[in-house]
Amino acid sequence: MTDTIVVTNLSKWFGLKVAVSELSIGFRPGVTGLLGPNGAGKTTLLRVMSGLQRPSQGEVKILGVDPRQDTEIYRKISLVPEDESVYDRLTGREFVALAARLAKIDHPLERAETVLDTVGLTDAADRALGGFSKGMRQRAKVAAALVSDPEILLLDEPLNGADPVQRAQLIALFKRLGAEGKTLLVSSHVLAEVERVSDRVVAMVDGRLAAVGDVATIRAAMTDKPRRIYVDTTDPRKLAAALIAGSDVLGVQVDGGTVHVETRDAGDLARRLPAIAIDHSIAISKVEPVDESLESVFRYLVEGR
């Protein structure tokens, strides 16, 4: 697959405040999680990608063109903003149909019905947006973004305010759209959400690119950070004594039938464990890395901010 979005040496500043700094990255079809704390530059990046803001330096190409130079590309891009920019007096159906008319979609009312059903808002479609919960307004904005069947979907904190059922439905929808070949960037500061929805993670800190890849790849690249591993065994004390003799192990702790191991080289530990089990007649039932989550990776990335 080729990159559908290419960002090259991109910087964006507002007066003395630098929101995005010298960012270069490409995005391909599928779902990419754009991760970072509030103020990391995620919203600014999405707004520059969508053509709403001009880069201070560098460039963005969407499907090979600059969105600020070729306005036809807007037919292939949709942005779901984080802010609550909806018309409170319009019903959900009127709001989405208006988006379809603005996008010059044939049969806008029919298209509105289709996307309202896609996001699960059919039953509430005739209620005013002012009476919608935050999660429902988020889904209405997603529906409005989908009316043009965009190839590029930029979503800024789209799961904010959604209840667990709504969140699961939206995550399933985003993953399906990604599997269909669309390019989705889903911005969030909620670690668990990014981990559930994304094929790939792009982490930003202070406007800069901090890491790119899936969680396991990013964690594996952190060679200077000890790894923590749990090992369930029939003889934890014997296993702990054997492990601590290895140069790769920094420390062990026994908790019931589990040995908590801190190691500087998880690969070496994985190679030694079978030999230890055989040599000491120890049965090992489970080996589990406990810091492979996105939370642990992100905690590492933002250390010392």
Second form
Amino acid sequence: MTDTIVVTNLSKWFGLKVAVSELSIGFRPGVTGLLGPNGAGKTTLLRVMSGLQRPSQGEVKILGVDPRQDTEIYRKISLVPEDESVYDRLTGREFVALAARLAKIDHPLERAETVLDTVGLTDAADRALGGFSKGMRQRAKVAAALVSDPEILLLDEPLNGADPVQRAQLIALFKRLGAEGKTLLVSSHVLAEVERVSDRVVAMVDGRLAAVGDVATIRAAMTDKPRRIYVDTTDPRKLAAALIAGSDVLGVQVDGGTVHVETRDAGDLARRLPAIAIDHSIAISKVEPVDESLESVFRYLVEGR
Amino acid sequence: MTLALHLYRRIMRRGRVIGLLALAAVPGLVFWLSAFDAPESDLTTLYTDVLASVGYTFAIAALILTTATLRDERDSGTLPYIYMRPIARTNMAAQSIASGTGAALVIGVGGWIASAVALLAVGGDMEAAIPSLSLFVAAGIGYAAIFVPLGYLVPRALLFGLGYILVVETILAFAVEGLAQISIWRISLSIYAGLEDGFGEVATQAMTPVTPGVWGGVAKLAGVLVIGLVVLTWALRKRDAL
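Moving on from the form predicted alone, kindly provide the form predicted in complex with the partner chain as a structure.
Next comes the full complex, and the chain you just saw is listed first.
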């Protein structure tokens, strides 16, 4: 599968502040999560990709085209901006129909109806956007972005403000679009949701690429980072003593009936645990890795820099 | 023209329009007040003098409207909704300037109607009011051509624009002839003066050193329009949109 977005040696700075630094990456069809703390450069990257900002150095190619050189590319790429602002005086229907007209879509009103239905806003379509909740505004923005049926959809924090039901609907929509072969890049700080929506994760820290891959791949790549595992047992002190003898275990801590283990090789620990239990006649009731979530992976990435 | 219509509707908010119509009507009001005791034979020259010297209020109204054309979109973060569309940047620039011009003309015509009504109210010759429409139209087009690009490029465009109107056009242009020749207000006055024989002394002085002439003024305005279009197209292509 070829990359639909190619970023080569991209840097973007504002005066002395470097927002994106020498970033090279490609994005394929499917859903990719873009993660990073505030100030990591996610929004700047999306803005440069969408042609709203010019690169200070390097280049961006969208389907082989520089978005700042050929405006026809905007038939194939859309952005859902992070900014909450919309045209407050327009109704949802007027907003999406305006987007359709500006995108030079045939039958803009019909297309607007279709995408309003897609995001579940048909019933509220005649209300002014100024009276919309934050989640409804997000859905209106997504509808406006979908109106041209773009091959590439850049979404900057699209789940912000959406209630759980709306989030689930949007995530399902993004997954469906990704499965249809569209390229979606979803920036979010709601890590659990990115895990749910993304096939692939790109983590950015300080304007640089920190990691690329699925959560497990990223985690596996961080072999120098300790992993924490909680083990519930009938004899925590005996288990702790047995575990600490192993070279892969960096530290143990007893907390009631649970042993907190820090290891540099979780696989080896998993292999040793049954043997230790048998050898020392210890019953183990639960083994729980506690830092497998994307949030913990991300925290490691941030702290490791 | 979808974009032009959208931008026009966006900037022509009711409250703003009412306030700016009031500002543009100031010359008419001033003329009405100053014409009470004036002899009928002097009304036309007084009319031209008042428009030429107090008409800057329309320039300020046009400034407020036209700088807002794209600045409102940038400041509110809605620019991506119009920028990321398959519209050539030259076309986008032309539609933006067209919407700013249209908005300025609506206010200008409002100001002109106010001044014509004032002229009628004091028993003046309505034939003197008709050429003055050219002043508002020319100024509306000229100011839109420079202030729409300024609004896109500069965050404090209103301040810079006020500086241009109040310092460059009213003070520096008297001292530097080169500046006077490219003063939108003087160019507009020269077109008006080309259509109105009874230009007063104050009005003539306000236009100095630009000489009366319709086609010369129109040619200068066309030049300003082209420059505005080129600058805005360049800005849309080369500058960050957010």
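Positions refer to the first chain, counted from 1. Here the rigid core means the biggest group of C-alpha atoms that line up within 1.5 Å when the two forms are laid on top of each other. Note that this is a predicted model, so its numbers are computed, not measured.
Asks: Ile282: CA shift of at least 2 Å between these two forms after core fit?
Replies: Yes; Ile282 is a residue whose C-alpha shifts (by 2 Å or more) between these two forms when the cores are overlaid.
Asks: Using the core for the fit, does the CA position of Ser148 change by 2 Å or more between these two forms?
Replies: Stays below the 2 Å threshold, so no.
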